[in-house]
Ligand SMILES: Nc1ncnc2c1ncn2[C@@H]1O[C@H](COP(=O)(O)OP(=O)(O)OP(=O)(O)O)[C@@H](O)[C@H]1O
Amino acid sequence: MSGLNQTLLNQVRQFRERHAVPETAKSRVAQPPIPYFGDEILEMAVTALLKGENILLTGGKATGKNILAENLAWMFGRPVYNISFHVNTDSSSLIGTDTFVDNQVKLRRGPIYQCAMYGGFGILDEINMAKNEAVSVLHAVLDYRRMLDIPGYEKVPLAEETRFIGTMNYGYAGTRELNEALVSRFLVIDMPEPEEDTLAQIFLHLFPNIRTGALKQFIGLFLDLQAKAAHGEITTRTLDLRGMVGALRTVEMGLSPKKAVTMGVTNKTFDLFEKEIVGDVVRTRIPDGWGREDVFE
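Where the form is predicted alone, what structure does this chain have on its own?
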């Protein structure tokens, strides 16, 4: 956030002052575990949201789409409503379903309904897995109508501060091409692959006591796997930044780096041939004899 120009920072501050968070939604305003590192992408996203646009974050694995979405909600001081799309997500999953309360039929509000009511930031995760029934709900809330039509109940206008942030990966099982009508309702940001400087910032933020030599090797390991995945030598299963962070956390607890990386990286693939390739890459970066003292001060 420090990399944003003062004009944008002032406008974000004014946004927060204009739009107080309802008491019932304050528990959903949460600080992300790490900041997003990438001033250019952050500037584009903040500018779009300030002007009332919804944004779609696209890109490969480990590009920080969800971290960016969570950081944006935190910056704007808005409650977060996560909607993870899958093959069984239908309109009732988004809007809500009828339920009995005190012998009366009432609507149990879904995440899109709550987001509309409380001025939340709705994170539409893996939106390219949404089936047609779910997409039809999104059309009216994402365009100029900003309206949620609830069959049998009422039309709910979106609160002024409500925004939606979609995320999507390429090539995951169950995904499909987004139709033109849905894409037109977003401004699209193509997320860049993490580079050496970005990885260093992430690891140093999470592990300030990591040794310089170990930091270089873990960054190198990620970049080596990234290059092999780009060349089609391996899949992206082991290109897992969360797994690498998890491995480093177990090393902090005293587990050997070799065992930690096996759990966090190598074993993410179940193909024996691919596992051998990844294991060879790991051995060039993480010596078998390393202990906790070789990674952390």
The other form holds:
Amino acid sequence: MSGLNQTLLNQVRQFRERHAVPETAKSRVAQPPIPYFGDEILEMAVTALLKGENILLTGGKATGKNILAENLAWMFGRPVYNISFHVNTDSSSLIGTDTFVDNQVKLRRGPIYQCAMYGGFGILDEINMAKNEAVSVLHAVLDYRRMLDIPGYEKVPLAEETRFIGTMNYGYAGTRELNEALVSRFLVIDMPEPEEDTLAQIFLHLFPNIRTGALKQFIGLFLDLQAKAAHGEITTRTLDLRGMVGALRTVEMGLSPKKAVTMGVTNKTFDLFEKEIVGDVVRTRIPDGWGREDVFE
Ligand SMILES: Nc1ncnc2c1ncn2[C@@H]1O[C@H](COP(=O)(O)OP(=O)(O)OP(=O)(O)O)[C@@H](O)[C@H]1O
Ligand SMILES: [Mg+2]
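Let me have the form predicted in complex with the named molecule next, following on from the form predicted alone.
The complete assembly is shown below, putting the previous chain first.
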């Protein structure tokens, strides 16, 4: 499966064996569409989770934060609860809301509550966007108390196997800093930008019929843009693995590689000057005359 050492793999297996999944939560145990490629990161994450820690995955866009979180839940055999944070996420959307059932007030359990009960892996997506009200719910859940405090109800302890994985973007406009006390409750993993090997693994997994020459050029294009961004010649806007994968998908459908890459890469910047620089890089990698047959077998 992965390049993790045998001791870790054994411990993960034992974790799975020790903790059965409740029937009601079984539908939430799901295999992700692609494995996470990156053994060092995987080792850090698995070790931390085995030791009962919560982890925070930080990094640029499309560095595989969510894919890693989903793969971890799958490896540990746990149901996934995805919780996206935005300006409207308040404590009731996390814990639950009072509803009337048969003339009685009952709590309709929210995702954090269910995650606590069923020993889920809660993915706290874009956690830096959380408002104070949501943050205060997370504090007791994430530290040694492992407790969900619901005003008006009894306290709910987290199941032993419950873990939380936060994700957050940083490094470009529009991202918010995460409150220090909240960061303190996680071990933090800084997700690396993909390198040549990882890119090859991802592209080959998604497109097993890609031609070797084209694979090299698409990887080269990504690395060229990465280098230009590192030197400050362009922003990271066009450096988008999602866009490149999207472009390859449309080429597979028959669209010309030039048009596909324009949509998936070049057009991701709205700055005309930058668009020109990126366009030049694209032309050296993806010839205008290429068709589908130049990219796929
Ligand atoms: N190391 C990796 N292994 C496997 N897939 C990867 C990896 N890095 C990126 N990807 C691919 O990149 C795409 C984006 O991944 P994902 O959604 O997990 O990124 P993210 O870091 O959560 O991005 P964002 O911050 O924009 O939400 C997915 O299609 C995923 O397969
Ligand atoms: Mg994400």
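Residue numbers count along the first chain shown, from 1. These numbers were taken from a predicted model, which means no experiment stands behind them. C-alpha atoms forming the largest set that superposes within 1.5 Å between two forms make up the rigid core.
With both rigid parts superposed separately on C-alpha atoms, the smaller turns by 9° against the larger between the two forms. Here the two forms are laid over each other by their core, and the C-alpha of Lys268 is off by 4.2 Å between the two forms.
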